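As structure tokens, one chain now follows by itself in the form predicted alone.
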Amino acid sequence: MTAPAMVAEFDDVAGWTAEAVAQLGAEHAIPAACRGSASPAALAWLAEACELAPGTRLLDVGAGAGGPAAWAARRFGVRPVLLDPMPAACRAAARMFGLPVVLASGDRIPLRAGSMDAAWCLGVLCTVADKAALLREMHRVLRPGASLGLLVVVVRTPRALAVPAVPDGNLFPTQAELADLLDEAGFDLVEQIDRPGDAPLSWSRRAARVAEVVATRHRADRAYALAARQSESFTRLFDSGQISMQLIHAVRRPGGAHTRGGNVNPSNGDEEFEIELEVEVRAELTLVESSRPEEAAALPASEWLFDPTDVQAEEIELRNLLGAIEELGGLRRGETELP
């Protein structure tokens, strides 16, 4: 079961975000989405570690509200797919990039193996109790000698934190058991540094801006003392040298990682859950259609049965997230080029 802060840290703050930055600009998305961790140049490190090009197939694991996979769609023209567990930030990703999008865990992804050029996983190992899973997966859907950039915060040594210290939710592994993880899973470690400084002031200043708007929006909510308290927790123990944050380039070593666990393929009950999924979103998306908005947008605010700006603002959510279920699709049965 997922902490109510862990929720709160990446759902309700995601789904805010979406709120804020149509507000506020599309400018403000992608510094906003990557709050927490993700500063330009330590996205720029990991882009050029990985090699990054023009038609890359990213898989972006625990996407959240998918700032950094966006900023490597603009800056490098990579084709990504994103996966994330937390449905609000599924849709706030969807809303403010028009990325495919897929609900779903990373020890568990819907796609065919080696379908992907390379993969991100930021922010993420340390939230999962099954590290050794979420790595066997990547490792799975990757092909033979793909790049995953990894960001991860490390503890310095297995007893230096206090329980009551360790945000909700979160293991962090020790250097040695992190390089330990990668090598049962089938990966190489290539490089690691410890993650660049802070962001420009015009990218800090807009995370600042839409962090502003759902503060004051937010304030009062139960989620926000969570995510408030979460950001407070990892601010102490960085603070302290306790933790520290890494970047690392590992590589998929050719043939398959060691997994003790049995067969990690997905079964072909992924496959039905896609069809079901699709007819489902199909299904919404005529009943939004038949809405009309447009009509309901041209009458006087006093007789509007629906708001018509969260109608459009669904259509385009579902309209992303069918293009995610087809994509997925498309990977399965073997055509590996994105649209």
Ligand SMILES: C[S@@+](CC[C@H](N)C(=O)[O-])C[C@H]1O[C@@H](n2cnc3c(N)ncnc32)[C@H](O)[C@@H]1O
Contents of the next structure:
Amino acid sequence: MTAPAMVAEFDDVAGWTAEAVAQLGAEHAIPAACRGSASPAALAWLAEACELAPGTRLLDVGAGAGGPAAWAARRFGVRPVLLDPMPAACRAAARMFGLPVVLASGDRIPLRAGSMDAAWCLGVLCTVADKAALLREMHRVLRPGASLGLLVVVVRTPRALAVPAVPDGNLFPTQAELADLLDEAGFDLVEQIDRPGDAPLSWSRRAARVAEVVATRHRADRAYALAARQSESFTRLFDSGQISMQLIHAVRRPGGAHTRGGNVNPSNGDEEFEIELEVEVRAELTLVESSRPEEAAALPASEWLFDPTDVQAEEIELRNLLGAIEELGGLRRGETELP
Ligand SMILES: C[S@@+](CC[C@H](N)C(=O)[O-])C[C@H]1O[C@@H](n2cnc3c(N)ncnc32)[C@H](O)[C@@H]1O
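Take the protein just shown as the form predicted alone and give its structure as the form predicted together with the named molecule.
Full complex below, order starting with the chain above.
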């Protein structure tokens, strides 16, 4: 089960970020929506290492609010597909960047085997218990020889961290554990760097303005306090040198993952999963449509039971999600190409 602090950090804050960007302007979207602490220098390192190019089909697993994938689309012309299990994060990414977004967990990716040219997974591995399952799924959906770009927080000494010091729900691997996980999932580690460069002020100021608006609006919210505590714990651990941020470039080996008994790269019922997802999104859309925002908007504001503009925005996001699901279904069946 996901820790409440992680839901606050990854879902509530993502939704609030999209609201604040709508108020401040679209130029704030990418810096504010890079939630894995990736700076432009870190993203550029990953993009160059993975040899991203116009048209590269890039899957971003745990894409959050979508900043890194949107950056790669803008700077390198890639065609990203975003995937995240948090609904408000998916809606925030669709709202801010209009990119195809899939609401799913990284250990059950609703895409066909070998359909992606590259994958990113930034700031995600330390937040999941079954890291091997996530890596195996990425191996399955990548074509042989494809690049994997990772931003991973690793712990320097095994089990050295006192439990209260660790942000809720995080399980940091050691460097050696990470190397083993990659190898067992069928990836060759090509290169790794410590301490990606800081962001320039022009970037961090935009992110800070968004954070200020979020704080002003939501400081009293319990989720705000939980998310703030998570980020304070991270800062303390980084400052004390107990954890560090690593950028990694790995390449998918042509063969399968190493087996330790059993089938490690099974076909995962993609179609069933897409259908379930589509049914859920359609149900939510019906609910939103049934609240008839256009009728509410025609009434004087004093008689509104809800804000019709919020509902209309939600309807647009849900239609975006539905479009992405339909498009990915077609791609998986080999009927369509991504735009
Ligand atoms: C620190 S945030 C990083 C977001 C984004 N990669 C970025 O750099 O801005 C971690 C993300 O991992 C996502 N996540 C958590 N568990 C996941 C899982 N099982 N599969 C895929 N993503 C997951 C969270 O919802 C969250 O959006």
